[in-house]
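Presented below, as structure tokens, is a lone chain in the form predicted alone.
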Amino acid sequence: MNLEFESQDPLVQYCLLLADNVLILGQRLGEWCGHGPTLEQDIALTNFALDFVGQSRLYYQYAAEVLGNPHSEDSLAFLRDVPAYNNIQLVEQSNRDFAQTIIRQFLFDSWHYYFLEQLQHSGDERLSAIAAKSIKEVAYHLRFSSEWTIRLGDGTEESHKKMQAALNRLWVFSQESLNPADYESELISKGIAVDLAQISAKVAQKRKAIFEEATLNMPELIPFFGNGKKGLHTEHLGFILTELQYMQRAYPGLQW
């Protein structure tokens, strides 16, 4: 069963963008539970996953309230199909190895922190409150992923090689978070959504500084034609949703 979802409300689409980003990344990080390279990192990544799931609930609850019955946080998370998800394609990329997980995390965190920093000033009080609550967690996420990017990039020859390969592989997805979808642009004009142009310099500066300290070479930017913000996703998302949504689809009516 799929949720019949056709809302074009910009606020709903924006909430789903923010919720889907952290839910899908949280699901990816949850795959490390019991498989981390050390106990400390295993626990850290699992806690990040829990942080993201908690953040996603706040956005889904708001979207469900705007939509009204029969929508709920559960139906929005578990009963939409791939084209109805608005997450950026970066977060759905596979873990592959610890190097790729860390690079993916840093690319996301280095955008997410500055995004939430601005979202705290949103004209929408609900979004502002969610940002103020979430940024405390995300500040630690950014510190963690920055430190591990440096540690592995400027570590052994093998760790450096794997980190550079991961960066080369994921760099194509690094700019989507800074390119506004139509519904974002509409909300930016109303003072609700984050003006991505205002944070792009901070994001670029942070990435440049960390990659330089990690002795990693930033690849050339190449054209990116994917648009997860409009429901266009890589093959990975379907497999993620198959696992994420199994219980709700097998036993309808379950609640978080």
Given for the second form:
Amino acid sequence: MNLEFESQDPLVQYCLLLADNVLILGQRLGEWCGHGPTLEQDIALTNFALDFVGQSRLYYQYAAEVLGNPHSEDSLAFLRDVPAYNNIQLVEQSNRDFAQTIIRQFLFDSWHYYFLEQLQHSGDERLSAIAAKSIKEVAYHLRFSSEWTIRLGDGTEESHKKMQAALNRLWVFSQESLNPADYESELISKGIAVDLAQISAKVAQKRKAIFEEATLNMPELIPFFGNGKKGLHTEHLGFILTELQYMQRAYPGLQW
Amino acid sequence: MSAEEWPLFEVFIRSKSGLHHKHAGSLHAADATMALENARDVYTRRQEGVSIWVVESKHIAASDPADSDAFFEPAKDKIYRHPTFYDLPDELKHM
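Can you return the structure of this protein in the form predicted together with the partner chain rather than the form predicted alone?
Expanding to the full complex; the earlier chain stays at the top.
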């Protein structure tokens, strides 16, 4: 049974966008548990997964409060189907190898950090508090993924090749985070959502600097933004939700 | 480069209440920067520390357990090296 979900409240849609981004990325990183290239990286990636799941809860709780009964953070995470998810398409892309995971992470972090920096000044006190709490974790994420992008991009011939291939593949998903959805634009005009136009230069600059240091070629920008924010997803999200939501689907209302 | 080829680092952590860094364990890393980040991820997940030192294990000179008799045994019967060995007059306070 899917959650009856018809709220068009832009604030709810925006909270879900922010929550879904980090929940899905957290779930993806969690897949590395026990499979990391070294023990230390295994722990680092699963630490990030927990950071992200923790962040998602803050947004879901807020959305659930705005929606009121019978919604809860759990029902929002576990009972919505693919088209009701608002995450950008980047975060649902599969892990493949460590290079692909690192590029995906850097493309996310290099947006996420500057995004939260601005969200701290949101006219919505709750969102601004969540941003202030999250940005400390995210500052470390950005440091980690920048470091590894440089290390592997400017590493061996083999690591460089894998990183360039990852960048070429994932680049198409790199701009969606900077392109506002309708509900986002509405909140931007009210001073609640982050004005993405204001951070896009910083994001581009950071990416350019790190890719240059990593000796990676930044592909040409192409006019494709992805439509994850509107609920249109790549083939991956359904599989992620199948795993993520299994317990609540099989045993509705299960608690532990 | 495989993890087996990465050098070993020793990790020292200073806890919030601690005055000095204590040995927390060791890990492998390609260089000191990575060692610091790895140490942060592996050894400070439960708020164990506010400061981290890492040093490549090969830079630590250690005493040889085989030398322990020569190194440490002679101190055993020299309890007069502890201040508590001496009786102090009552007039001396705050010692």
